[in-house]
Structure formats: C-alpha cells, structure tokens
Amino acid sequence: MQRMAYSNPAPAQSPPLHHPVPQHVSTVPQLRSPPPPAQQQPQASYGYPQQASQGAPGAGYMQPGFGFINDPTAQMGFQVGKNAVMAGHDYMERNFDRYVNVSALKHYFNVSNSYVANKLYIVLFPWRHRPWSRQQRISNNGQDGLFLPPREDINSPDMYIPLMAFVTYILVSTILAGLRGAFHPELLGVIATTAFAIVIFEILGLKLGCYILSISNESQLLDLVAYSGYKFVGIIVTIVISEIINKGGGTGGWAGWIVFAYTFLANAFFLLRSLKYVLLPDTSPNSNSSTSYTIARSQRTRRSQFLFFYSYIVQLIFMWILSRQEGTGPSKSVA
C-alpha cells in the first residue's frame, strides 16, 4: 500500500524559535547568617538607646526603657516638684517655729534609760527623794545658766514619760475594757478624747493661774505640760492592780480605792515638791539663781495655796475621772 502523496511540498527549512526574553530583572538575596552583636559600652545614664542606621528596620521605632528620665518635660515636672516640696518644707518649719520652740522641744526628749527608769521610781515613791532643786550650767562668766537637760538632772521634767503613760493609758483602758467584754469601737476614740480634753484644760487651768499670780518663766508652758502628763503612771498602776486583784471587776472595791489612795498621795506629793520650783522660786539672799527675785508675803501666801488646790484637789478629781473611764461601755450583752 503506497502513501499518497501531498500537494504542497514541505518547506526547505524550518522558521528559528523565539524564546521569551523577560522585561523586569530581579535578582535573588543571597542568605546569610547575621554578624554577631558588637559589645556596647557602658553608659553612665540611662537614655534612649543608640538610633539604627537608615533603613534598617524599626529604626524610627523607640526601644523600652528609663528614657523618660533625660526627657526635658519630665526633668522640668521633677524640677517644679522638687522646688514644690521644699518650699512646704520651709514654710512648715517657719510656722510651725514660730508657736513651738522645736530646740526648747528636744530638750524634754534628751533622756536615758537609767533617767527613766529613776524617774518612774521618784513618780511612784517620792517619799524619801533628796533634793528637789533643779540643776544649772554654770555659764563662761559664772553666773547661772540654761537648766540641764533630764539625761543629765533627775529632777528636770520630761515629755518621754508623759507621752508613753499617756499612750499606754488609752491602749491599757481599751484592753481590760476589752477582757471584761465591755469593748465597743467608740470606747478607744471615746477614751483618748476624755484625757486629751483633761490635759489640754488642765495646763489652761495652770496658765490662768500663773497669769493671774504674776508668774512668769521662760520654759514655764513646757514643763507645765510635762508635770500634767506625770498622773497617767500612776492611773495606770491603780487601774492594773486593781484589775488583778478584783479579777476582772474594774477599779472598784476596798482594794482599787486603796491603789487609788495611794497614787494618788505619791502624784500630789511629786507635783507639790517638783512645782515648788516653779511657783515658789528661792528667794533666798545667797542664792545666785537668776531667777531668783522678791516675792512679797501676801503673794507667796497665795501661790503656796494655787500649789496646794493644784496639786490635790485637781488632781484628786482629774485622777477620779480618768481612773473610771476605763470601766466605760455597754456590758456584754447576753444573747
């Protein structure tokens, strides 16, 4: 079987192929590893952290950390703060100068252990305690001085002990108050305000008192304070023992009263010795106190009867009232 043939014959030769040649050039990164990180110096501040070059990325972006403190905003907000909180600084220290002598202040804190414990021991048993003078810095030209402070002189006044009996008064009150069943949340509140109330008109009752008998002394309205605080170690005492032995019935009783009795006498005695002092100065030729001055005998008369009035009879009604006050609040409801 013969192929038959065509009419058209075939081409002499074929056209050339035409590959497609492409219009973008892209080239292909070439991977490798990243350099290891340069070891950075240390800086003395803190701050923004070194900018990256151009064109690496996230260089715009603020890396975390304490650059807020070299910000120029913040340094003026800490400046304005700053000058704020001493200006208050100076101004409280000029006013509150100007109603409390803050160097006159320390003076009745510069104590010691042994002072304290001696001073609790005259408080309570002034019977047999010699002398009552207070002591003074001989001065360069050999006159009299400042008094020393108590670290120095057992019978200058204090404001360490009145401060702690007068604290230790509230908290001892609301405790046994407390053991009883008698506690109630106003008592604590109710307690302090009774005996700040009788303190702050006690040394008011003095002032008038000093005012009127023409009593004047330099430091006389700080050791007024201090001798008025002088009773709660003796409440203290009484409301104690008078716990213990009544076993929980409070300061009433044959044995409370006799505790009360007793207090009571060593506080009026202690008073009546230490305030002598400073109701009563020496007038006596010899003397080379400088506070020593002519006292005429009416005048005398009647500061040796604001002395006597002072120290028994207010305080007896003082000691009374703040000796009850912690048997105060509702009794223990019975469910």
Second form
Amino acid sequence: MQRMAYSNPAPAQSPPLHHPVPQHVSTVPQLRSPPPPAQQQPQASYGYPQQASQGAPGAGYMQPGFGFINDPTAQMGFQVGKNAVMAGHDYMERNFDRYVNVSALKHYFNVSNSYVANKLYIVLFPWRHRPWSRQQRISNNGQDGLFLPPREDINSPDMYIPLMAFVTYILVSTILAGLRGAFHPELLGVIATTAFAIVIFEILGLKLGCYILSISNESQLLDLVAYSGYKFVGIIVTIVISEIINKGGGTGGWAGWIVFAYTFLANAFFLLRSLKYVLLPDTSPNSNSSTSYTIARSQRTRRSQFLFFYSYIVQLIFMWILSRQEGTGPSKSVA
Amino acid sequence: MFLFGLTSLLKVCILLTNAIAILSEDRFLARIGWSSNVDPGFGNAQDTASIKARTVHLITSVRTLMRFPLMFINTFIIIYELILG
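Next block: the form predicted together with its partner chain, after the form predicted alone:
After this comes the whole thing, all chains and molecules, with the earlier chain placed first.
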C-alpha cells in the first residue's frame, strides 16, 4: 500500500483515508519538480522529499529542523534519555565502592605538612636517612601488619606527593614549552598521556618481574604506584633548574645533565632502600618461617639483581624519557 | 582525551600478544622444551618455581585466555584501520 503513494500524482488535497500516509520524510528523489517553499510546511506530512535536485537543500531541511524541539515525540525522547543518564549515574555511584577501594585510598592521602616536607627532602637527599623500614601497628584484633599511615610514619608511601608531582610535571612542561614558543593545545594531552603510559608500563614490568621471580607481593598495588610516582619530583627539579640555567635551551647542556644525574641517583637510591622491604621480604621478623627460609641463595641474588635493575636502569630510561625537552632558545649549549 | 599517542602503543601490545597467542603448542613449544605439561620422570613433584617454569606457565595462560578475545580485538582493529586509515 505504501508503494502506491510514490507513483500517484498526488494533488495537494489527497484524502488520507485511501492509503496510509508515511509520517517521516523519505529521501527518495522525486521526479516532479519540488513545490514552492511557501507550501512546504503543510506538505511535509505527506512524505514528499524536501530536498530539491538543485536549489537549497539546506533551507529545505532547516524548516522541519527548527520545529522538532516543540515536537512531543522529541520531548519524550529527551525524557527517556535523561532518565537513562540518571539511572546510569545512580548505578555508577552504587557500584563505585566495589571497584575503587575508597578507604585504602584515604589511607594514602592521610598526610601532614611536616610529612610532605620531610618526604620531599628524603626523595631529593636520601643518603643520610637512617631507618627505612615501615612501622607496623600491632593491633589487638589479630590484624598485625597494618601499616601506619603516612602522617605518623615517614617511611610510609603516600599518594599525595606522586599525584601532585604528576600534575605539576604536566603543567611545568607545558609552561616551559609555552615559554619556548612551542605550545599547542594538544601538548597537554600528549604529555599527560605519555607520563600516564610510562607509569602503567613500569608497574606492569614490575608485576611481571615479581611473577617470574616468584616474589610474593604482600604490599598493595598502590604502594608500587606511589613509589613509581616519586620520580616526578626529581624530574620537575631537573627541568626547572635546567630551564633557569639554560634559558630555554632545553635539558641538554652540562648543567642539565648534572642535575639530571643527581636526581636520578637520588631517586634510584631512594627506591633501592624503600623497595628492599617490598621485594626482598626475607629479613622481616613477622613473616612465617615457611616463606622466609625456603628462599635459596641464588634466588636471593637474583632478586637483588632484579631490584638493582629496576631501581637503576629502568628508572634511568623512564626519567630520561620524561625529562627530554627540545630547546629552541638562544643559548643552547652542547653537552 | 587520553588516547593521544597511545593508539600505536596499544597496537604494538596487541601485536605482541598475537605473537604469543599463535605459538603452536605441539609443533614449536614442545620442540624447544617449553611445553606446559612436562613429564615429571622420576616421580618428583613438578617444579613450578624456577624462572623457566613460570615463564612457560605465563605463556600458556596468555595463550589460553587471550585466544578468544583476540579474535574480536583483531577484527575491531582491522575494521578501524580500514575505515579510518
């Protein structure tokens, strides 16, 4: 029945009772010349195509285009969409706690001012720091081994400094690029994505190494993420100082390399000392004897080698990638 | 906003996973001694803690788990490359 509507030379007052009238605008080009624009509105319901072969197809589409907001079906569509979005939002809020451990995150952000200052000092100058072990709270409900929060224990890793350092690194890199005249808005995204990908890569490599060497990881994943984020502090110091000294020459030049080498060594030492208690758990007195004495000597040296490899070589590669900046300033000195 | 330079990285990772997934168990891995079901021989327990055993176990688990999803991921990437260049 619908096919007959196309072949009928329909007059303007064709009675709608004889055949069903399609309510949508069909896109089959009609062989007749289009009606004059003044009569388009009442003829839209007959299903004739609104686009002319030449002329203004845009004007033909705009007329029903502006009127669709007042259309009750469009209103209903809006309502349905809004309900769907709100339902999805509620579902997310209800299930957010299952995917993200909020209380564990709160433990990492439980820092104080003195902790932040001392920790930054340790990250940049770790050679005089004496006790590196994390303190454990001996609690009475059988849950010993619960680590103290960063507020009370200087050796506890936190997520505040790595997160702030990450964001500061992105902003400082972008500002320095802007000072050099090399800024474009995608630079923010590129730097953020690069740094994010490097952190993820590093954690994946560490997890792979832990699995292959049968290191049972008692500390959480967020600890490793936190330790991986401490190198951003050194990188920020490197690029800021080399920017001041080189005056736009990037991080090349002997001053930049010296600062980079110092921060790299400081970060590597810091990681070596901190991760010793995470990756080589054979000196902790609280662990069971079954896990600490079945570690063969070759395995322990292998683990030490792995820790050394991770702290120095892997960090060197990643810190070098992250602190690379091209210099376009006037005083670009050669290394 | 996050996927600026990451598409090439993602494709490299997918390619490497494909490379691991297409290793044939009996034609290749058994020939070089990297098969997953070794014969214990003298009746000892299977050694599961050496580096080689763990890497073999890792390769086997990657092959078992990722063979099925990789079909869809590869198809998706092929269509993406065909359409968007």
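It should be emphasised that the depicted structure is a prediction, and the values quoted were computed from it without experimental measurement. In this text, rigid core is short for the largest set of C-alphas that superpose within 1.5 Å between two forms. Residue numbers count along the first chain shown, from 1.
**Prompt:** Quick one: once the rigid core is lined up, does Ala117 have its C-alpha move by 2 Å or more between these two forms?
**Reply:** No, the C-alpha position differs by under 2 Å between these two forms.
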